[in-house]
Amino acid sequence: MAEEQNKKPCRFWIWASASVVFRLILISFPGNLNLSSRPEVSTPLTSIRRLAEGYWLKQASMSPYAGSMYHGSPLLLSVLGPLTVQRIKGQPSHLLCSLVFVIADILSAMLLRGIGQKLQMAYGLNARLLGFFMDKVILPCGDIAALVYFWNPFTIVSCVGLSTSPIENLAVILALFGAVTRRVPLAAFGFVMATHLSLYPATLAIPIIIILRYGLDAPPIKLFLQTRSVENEKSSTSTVSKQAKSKQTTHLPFLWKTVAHFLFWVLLWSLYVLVLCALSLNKYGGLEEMFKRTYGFILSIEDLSPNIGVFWYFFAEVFDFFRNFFLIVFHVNVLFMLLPLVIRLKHRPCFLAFVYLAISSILKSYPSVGDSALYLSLWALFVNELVDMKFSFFLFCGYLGISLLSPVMHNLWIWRGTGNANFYFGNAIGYACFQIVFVVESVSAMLNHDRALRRSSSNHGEVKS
């Protein structure tokens, strides 16, 4: 049994440093395999074709949002603008980028690892308090995370494609992080670096809060005081220990001081990161033409250039005169959805963030395959949890079939001319329908779990009785 533990962590690094390898090689290609051109993988808020264009906008003493090329942050360009006019001669242009992308991919699938390795002690502490134990083996989810996020296409075509969804994705998953290990300088810096980069991952907010305030992810709290009502029955000389261990479980803190201080780093990095915008567009019109260019750009969802979402059909078929009544509404359903699934999940908040980063990616105005890449890689954190999750083969094959199709229809709709824009729509409303169906069984596995829980924590209640 220790040869195999020892060995778990060898295979790790032997399949992470493989990742890595594997992206070296692809993007020592030329032109990087045409994947910055592919709408699936580029969008106007992430391509870096399009940071160039705004980088030489800037040095031509111009707004970078001149043009109406560029819509991503400032500080994004101030990093990645100067890599993009360096050249290593022999090698491919914009190597630079890509291997900051791959850095930016390692940081993460490390940091998902420490996330997963926190929850799953946790899983196992909260098994222990419950007074019994699992029969099935607990898998180690951090380095399961880790390695699907390493190894899924989305992943590594959003890296070799020179989009900026890798620096997206490690903002989140250091958000996350740092609420995690209760680092909250840490997670208020990633939660204002992503919103500040997609503006969606504001969503993020509550789960967070809720993580510093209550803790990581556990069974629904009647368990616990399920528990402490059976051991209550028993007379034994430990009855006073384990009513104080069975208290100390089932009425946690109101962290109030812990959320106070992330709100206080949360305005500290903000106002940090507004006060770097605006000297960094002071010749430019400031943050008023940030604010329009960016935040502006993805609310009125001004380019409908197509890519797998579905807002870019709809806006373009409907009346000017119903289309910001239809922004609203499109906006407001993610706002909706918030409310009911805190109340429903509040438990299980680290849950609570992959299920709205999923939403997110749905009903996002410019989705890419990056988005999609992130919330797959979180949900691999909860394998423990949705090891009985229904449909999964037909879930798999559907997001199989629709990446290898998508290419397919773009190209029969844009290059061959023998298609139309409803071929590569349809794909994308097939994408979508599969994207739900993906989330509402992965809530409702996870649901399944607790009640099992509860039987369980209630059958061996009888038990000891």
The other form holds:
Amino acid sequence: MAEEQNKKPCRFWIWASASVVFRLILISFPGNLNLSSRPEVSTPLTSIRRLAEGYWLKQASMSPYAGSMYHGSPLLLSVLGPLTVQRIKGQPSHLLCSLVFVIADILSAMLLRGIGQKLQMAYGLNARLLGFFMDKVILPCGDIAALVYFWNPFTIVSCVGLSTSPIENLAVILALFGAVTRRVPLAAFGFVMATHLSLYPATLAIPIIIILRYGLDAPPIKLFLQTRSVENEKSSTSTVSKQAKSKQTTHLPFLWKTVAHFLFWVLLWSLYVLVLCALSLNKYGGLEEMFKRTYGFILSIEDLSPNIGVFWYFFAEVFDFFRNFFLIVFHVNVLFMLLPLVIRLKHRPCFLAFVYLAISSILKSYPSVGDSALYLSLWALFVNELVDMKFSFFLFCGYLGISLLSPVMHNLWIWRGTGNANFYFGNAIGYACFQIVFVVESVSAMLNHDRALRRSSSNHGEVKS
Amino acid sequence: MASLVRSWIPLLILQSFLVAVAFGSKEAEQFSEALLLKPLPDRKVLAHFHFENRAPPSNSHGRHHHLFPKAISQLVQKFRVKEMELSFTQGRWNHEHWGGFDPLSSMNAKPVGVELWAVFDVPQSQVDTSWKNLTHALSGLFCASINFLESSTSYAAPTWGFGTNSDKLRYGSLPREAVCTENLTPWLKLLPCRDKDGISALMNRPSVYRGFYHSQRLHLSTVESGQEGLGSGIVLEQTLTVVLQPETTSVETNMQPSWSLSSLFGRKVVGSCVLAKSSNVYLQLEGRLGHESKNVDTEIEAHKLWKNADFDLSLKPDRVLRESSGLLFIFDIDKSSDSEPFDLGLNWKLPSKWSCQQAPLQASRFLMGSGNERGAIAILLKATESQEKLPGRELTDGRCTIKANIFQIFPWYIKVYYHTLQIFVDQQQKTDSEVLKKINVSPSTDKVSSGMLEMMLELPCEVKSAAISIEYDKGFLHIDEYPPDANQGFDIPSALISFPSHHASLDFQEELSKSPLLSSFKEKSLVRSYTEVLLVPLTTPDFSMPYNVITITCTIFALYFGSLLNVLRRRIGEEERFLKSQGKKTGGVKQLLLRLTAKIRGRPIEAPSSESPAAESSFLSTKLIFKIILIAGAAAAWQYFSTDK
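Beyond the form predicted on its own, can we have the form predicted together with the partner chain?
Okay, now the whole complex, with that chain kicking things off.
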């Protein structure tokens, strides 16, 4: 058993380094496999070509937002911009940028592993507290999630395809990691950066606050109370578990201080980020232009170039008269589910974060496979809970089919001209449907898991009594 | 009554004449007409009609015009136009054969479609408004869709790339505009004699539009009087340039075709426009200087010039002028009349060859890449043969250089990546600092403004070719933004290549006449050439199915919303009750029906009690009866409708 334990990390490192080597091999290909121009990989928000254009405009003493090319953060521009111009002698020009993205991927995977280990510990602890599942092997969800992140083709493609989504993902994962390890400034930093880079992670404020306030994912509190009452009646002997339990129940209700601490740091970091942005855009339009060109661009869906979402075609076809109405309806849909989900999943904040990210990836204005990569690897953190998920094979085939069909349809429509826009849009519809089924099934499986826990705990109690 | 009117007319004329004498300014309005004919090396003939109308400065209010078109003067006054040029062109100027380094080509070789530029004399903030109003006025005046230039996505404000340095300049062009007689007629209306008399009577529509190239141009500029209280004078220059192919019967292919005015236009000139101050016909022959270089003084030698072994003219020229590269015969058409119409003809006797002077670099532009996602635009500048002989080379830092300005407008749906600009000189890539002297970029904003690129290249004199390439992504438009023929593609307006250190002018050896045509040729004009218009196909959405897209997308949203809410809504209590009831399963169908009815009634499932089977059976029976009635009704209806047919 111990040997196996030793072997496992070893095997993990082998696979992790293998994926890094794989990435390095891919980025050294000349012409970059043309991935950077694929609509699935680079959206108007994350394309490195647009970033290079923004950097060029800035160097030519123009606002980087002049024209409708660049819509990202000015900070990203000053970090990645110089790398788009510099080149190592004899190497393809994108090498430095790619290396940055590979490093971001490695960091994300490591942080995911850290989150996973924490979650695994919490799972084990909770199982022990409730007094069952000891016979079951707890899967090392951290390693699994990290490996899923490393080897997910979507992650690899968006890393090699020079889109900035690895950096956005890193910021999101950093926020979650900070929250899970209770490093409030780190969590606040990750949260502010993620929101600054792509707006949608703003919804993560709720799960992060819940994590900081109530602690990690756990079965519903009712269960603990029940078990405790059962055990109290029984006047069980194990004092250690009792202490732990009492600790668990006592720390549950209020940690307002931590939340206030978090909010304070969020304020601080956002001020810091805004000041940095204002400084770098000082000579041009300033912050107002930045908000208009980044968040405004996301919210008003100005760019109608095809991507794997459904919005581009919808807004290319919808009558101008209704445009604003549908914009509001679609954006409200992202926000609408926040509250019901919090009510049902408030005891599992990390899972809640996963659901929020998955929903925003479905309903994003400019989605890319990088967003899917993020929520898929977060999903892998909950393998222990979600083992009974339905339709998993069907969904796997669906994702596979869509990722194979999408380039084909795009090629038929754009390059060959034998297909029309409906080919690609049909693909996008399929992708959206699979994602929706995936999210719904995950939530359903998690709720079922809680039900099963409850049932088994009541059975357990009955058996014990 | 009629006689009364008739007797009044002379009086009225007299009165108006008196008024003109009394109130007319020192300088009277002047109109002059001219026609320049020029055989081209590729067996074609160029006809260039030139009309100039000058309105002298006068009091700005209560302005009366005798010859000058009122519409134009109102335009100038209303929008405070300082200078303006409008051209309608069909066909492409062949720089190689028709010349690129003479005033005629640099002024009259225009891009296909409509081109309009104007400089305003208004405060900077009002320039755009004036431009918009001007486009609408011109649109009405010339029966063309110039009003499309109103939207900010179709015009640009060049700073220096256009050649005119002014921040109140606006430039726009419509490459797609079809030019035809409906544009020529209003243009002719501005002439005092219209096309009824004088040179303009030659403009027979079929023969004009049969040509390889025709460009009608209207150029107006205001001349400041410099005097207090006086407004500004206006000079209106109207030109029509036509390249025609004379019909020839000769079998010899190297023989230049002989032609006459009546064979070219199907008409003859029967007299000048009486309102014109001067009306002349010029015939320019290039490359005719080799065989004689002496001064032409004597009658015999002058005679030799127009009747010799190579060619002869059907009419005796009134004067012969020499310029650097050829001869210019001048004919006065005042003498012609109905009985003796003016019908100039040129008859070639021997095969003859010459070439036109070309611009230092010949420009062409093309698209690279395939597919509807992205591509690149390349501008190729090729050195011409005559490049080495041209004046205007500059020595900077001991190097001989040619300067070339490139001015290009990109519509917003061509999303240009300016950082991908690459310059190749003689097939070798150069860094920007080596050849790019100045660059000015104003990037396009989606649906708001078009992009503009101005570049000044400094190329070494011994350059053979220079190429500029820039990459772009194709935009995707909203369904309403496509024109009716969306699959035809979209036009990118011509790029303008100008050579700021080269100026074209004709210098005549004799100081001569006040002929406006010749004096305009004598002025130094910037050597310009326009490139081809590019046609970019853009991807189209499916125009037929906005409703389908809306419904399908909304279905997706309903799926998301409904299924997720359904999962969240399911209560544990309900679940357990369900499990319990499952445990006490009595019968599959019954249970199912029970749950169905419970759902329909919106009540929780009642635990099956001892009384329930009876109720159940009665319910079942009513349901059965209802079903039977329904089926019977359907059958009856079916029977009724099928027999009805």
